[in-house]
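The chain below stands alone, shown as structure tokens; this is the form predicted on its own.
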Amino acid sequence: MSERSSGGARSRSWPSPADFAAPPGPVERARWEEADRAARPARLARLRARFADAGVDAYFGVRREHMRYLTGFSLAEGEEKVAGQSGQFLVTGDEVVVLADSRYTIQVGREAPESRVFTAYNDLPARWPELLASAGARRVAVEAGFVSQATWSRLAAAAPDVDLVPVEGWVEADRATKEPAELARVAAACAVADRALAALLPEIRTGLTEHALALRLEWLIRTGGAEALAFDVACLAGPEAALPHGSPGDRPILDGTVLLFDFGAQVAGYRSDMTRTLFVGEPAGRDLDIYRLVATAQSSAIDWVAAAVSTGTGPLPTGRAVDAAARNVIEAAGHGERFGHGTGHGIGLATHELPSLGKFAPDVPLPSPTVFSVEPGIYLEGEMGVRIEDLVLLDASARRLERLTRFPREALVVG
């Protein structure tokens, strides 16, 4: 397909689905599953290593990402709302106990065969003393940020001789550093998303609604190798693109406007996240200038990390410093107040996890190996918005910084 310039934006020579990696097959998926099984003892050992300093002899977990990471048991997005206590788990010094009712006992046996199943039917406070006695637990670390005050009070009252110790961030910190098989799955999810958007490009035309395009992109993701969406597809046109987390509606796509897609795929439990802002028809000069500014800000942030990685010496930059590298570009152009969110976030079993890249991110070096988004944006209320988001793999020991999102970043004209 020939290439034609449109005010500096490319309107032909679009990427093709064939430009990106094919979906993983059953052999690769089985290899990933085996890698997780092999990694769990080390994951549990890192968790148990924290027990002595905190003065606890067990850890009670409720987050579904932690369930999968530490035990192998998995719940679908949102399923934890109907699963009761199933999947919640207790890690002691020598065993892992997974709670399950009759709907999940077979699944636990398959996915977490090294764990002991403890039957619970949404009656945890009543079973709590028996659970702790069976595990010999007297001081229990609890994910305080994810247990309600009411539940905490009931557990404390049910076993008054057991101390509940609030902890936060233990497993999250471990999950921020990714194993090779985890990175491979994020990369595979990125390729699914890349192919899906490439397949959608020729279908975009004026008159179609945001909702129709979002639904079509979802179909392409789900039929292109993903087991699920990483999150609901955002497709926002014209003024709606100024909403960083807007939802698609029945608004038709108009000529001369921007069209923003924010979406991700899930492959073998791991997620991708990308944003592309396209131009429908001839782009306005102002809109193209905003796009170029956002692209420059993103490149500045990524180049900042790349420079640190390339030396192989000294500490890695902090998430706060990477955010500043992007934010300074936008502020210098007079749009600082139109970039309110952080520059990026970690991703893996959850769409948003550590590390954080923002103005208030912890002032500590980025972990490695890890993967995170870089997604600066500029939003003009009532007019338009631009965001460009890629996932970046960082491996300091290998002096490696790689974009996992391979879809082109240059301005593209569609429709």
Contents of the next structure:
There are 2 protein chains.
Amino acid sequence: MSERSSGGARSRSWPSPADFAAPPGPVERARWEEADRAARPARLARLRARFADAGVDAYFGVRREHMRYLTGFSLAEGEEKVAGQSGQFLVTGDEVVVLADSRYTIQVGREAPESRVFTAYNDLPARWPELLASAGARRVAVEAGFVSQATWSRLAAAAPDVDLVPVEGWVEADRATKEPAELARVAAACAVADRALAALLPEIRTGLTEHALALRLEWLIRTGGAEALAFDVACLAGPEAALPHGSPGDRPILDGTVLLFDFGAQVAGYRSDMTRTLFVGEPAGRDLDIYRLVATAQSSAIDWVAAAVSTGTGPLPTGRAVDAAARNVIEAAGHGERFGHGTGHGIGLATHELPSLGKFAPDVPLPSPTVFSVEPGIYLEGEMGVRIEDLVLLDASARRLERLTRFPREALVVG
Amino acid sequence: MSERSSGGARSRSWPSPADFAAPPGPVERARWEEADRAARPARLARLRARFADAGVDAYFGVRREHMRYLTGFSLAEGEEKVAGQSGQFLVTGDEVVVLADSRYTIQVGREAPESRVFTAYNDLPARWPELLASAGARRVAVEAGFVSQATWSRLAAAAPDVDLVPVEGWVEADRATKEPAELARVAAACAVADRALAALLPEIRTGLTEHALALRLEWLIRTGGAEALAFDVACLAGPEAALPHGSPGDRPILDGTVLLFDFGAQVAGYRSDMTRTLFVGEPAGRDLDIYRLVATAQSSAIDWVAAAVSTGTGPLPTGRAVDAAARNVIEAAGHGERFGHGTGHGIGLATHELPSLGKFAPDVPLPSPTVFSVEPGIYLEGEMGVRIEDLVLLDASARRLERLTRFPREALVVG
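Write the structure block of the form predicted in complex with another copy of the chain for the protein whose form predicted on its own appears above.
Now the full complex is given, and it begins with the chain already shown.
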């Protein structure tokens, strides 16, 4: 981190890209690929360990993230829509079968070498009995949250003697606990995002549009070590920042307003997510108060989890409790109604995954090791909004809570 | 179009961006928005006209493209995954209800002003009875191809006295026939893509990677009038071009190889899709022969449909027949086995929509007016591949078939 003023709102010395970790090189990437390959047997074993209780002898998966996690085969975000059945997979007690049409057979061979390829076009119901017979499956757990009702009905009709058992959340629960090479990739994605925003700061000028800045930030991310965005960049100026899911428009950046960036990078399949709210020109007192309140709420939640983890005794906090730790600060200041979303979410192959940190999150201890966002916000409709979001890594056995997002949280003035 | 040689492979005068239509301005965009608003009652009427036959009194939709088409509310590609139930909608005989959580209520008010907003978070099953009661729905058609089996089961359990009727393809069939303002947007998206590739041509050099060229082309599209890509740019060099759905890698472009670009733009919600296979350096005789064969197959199919349309009598060709018109040329030359995919697909709000043009396409006449791709290819695994793809507009009542992709189809040498 470059030197910067810590007390005042105006920080004349911004962070610089060189303050953050450099993007990973080919050696690191090859190591991660190898780590995935080495981890797949254990991932499959955790899945198979659920078979007996559920009375099934196979698992049929269609979710993009699960394909990659369990088989190695990867589709780009949205590619499912054109990939047909390619990448859908069946795990039995002793093998993994990956479906592919001719467009994808070479890729499956490369990325999922431990799997058997089963050729299928847009005709899964027609091939379903043969697929099951070839794998010896008679009672199949199916990802009910991702298979459409129409497909479900066709599969059921195609093999009436095979039971389809709807299951949800099995692999999602397993994925919430992260391996070291998964955490390393989330951290690398955080650094790519940190660097990109640092590189953008000197370019921000009043008169530029949200859209132009969003596109520029995207460019910096995608030429700075990420193979993709984690999600579309949100760049929201002034009153638009009060829309927690707004999209960048042709609105110019004006002096005396806030400028909110919510964005993330994807590095070797794993994602980051961060939000910073900047000030264009000297902030109004009210806006700075809101900013400091959000920053305090965020730090309080993180410090509270850190303290709980550092003792190494007792159960880990629940996602609900972490949410309360942030929310209490905002409620105590009378802005509870203006913080309408949850405090955070897990992240990994998907931008939003378990654990969930919110008022209605399951009342169970957080998994470990894991990584999640802490992102309280306050939104004054029609006026402005502030959100500050960092990813944190929690590792209970190491008694460690670490911010993976390293970009400073002090109020920064740009423009 | 700039002057260029028509016979030889080498075209020293490439097309220039100025050869193609300029990106649409705000006046045109406002007109399209107005056209959508004016068209929504007719779109809804077509949907409601199906109610009586199916014995339903409402339609519950979740597909992103249908939200926009019927209500005006638009989510970005992939935003469904984080939007929860926001944008899902219920059409009854006399109203349209759009679900939204607090993040989206302002946007629904802006974009879908004729709709009633119904607040729902990630709790649709809990709100389902109230939603149906508020709309007076007792027997609901549900998009079975897009609602998961798990959600379906929960909705059925939440309101056991309401019948859920699985329906598929209703709105998809309606969307295959395009309004003038829809066709104008597809044409505008084609022009943005044409201009972008023309701007890229002089920048292509041996040694650049597929990935760098894909990113540069994306940048030209997204700063050239498109709000988004239609899909990730495919830039595939040499043997990689034999993968009909390959992704750009860190492979450098080499002299004496083919370079395939498959890409599209999205303009005001509507998409384009085009493929060009270029030659890096003077092409080998075999490669040029393959190229010419694909070009002939493509032209033959288009010319054949044009002839059928121009008479204005008899039924329109079927998608299967158009496929055969292209495929026969390739089969006659002994390469039938190397053309493994269909000849084309409709396009609009989605990249792939009806009509379908392939060996197994439904044996029914094409809709009209409509727009679809014609994209035969030949793939020599491990060596090279060629695909040429244009969008064509078919308007039977005007006896018109028009190429919307205007980029030249002659073999072009770059590098």
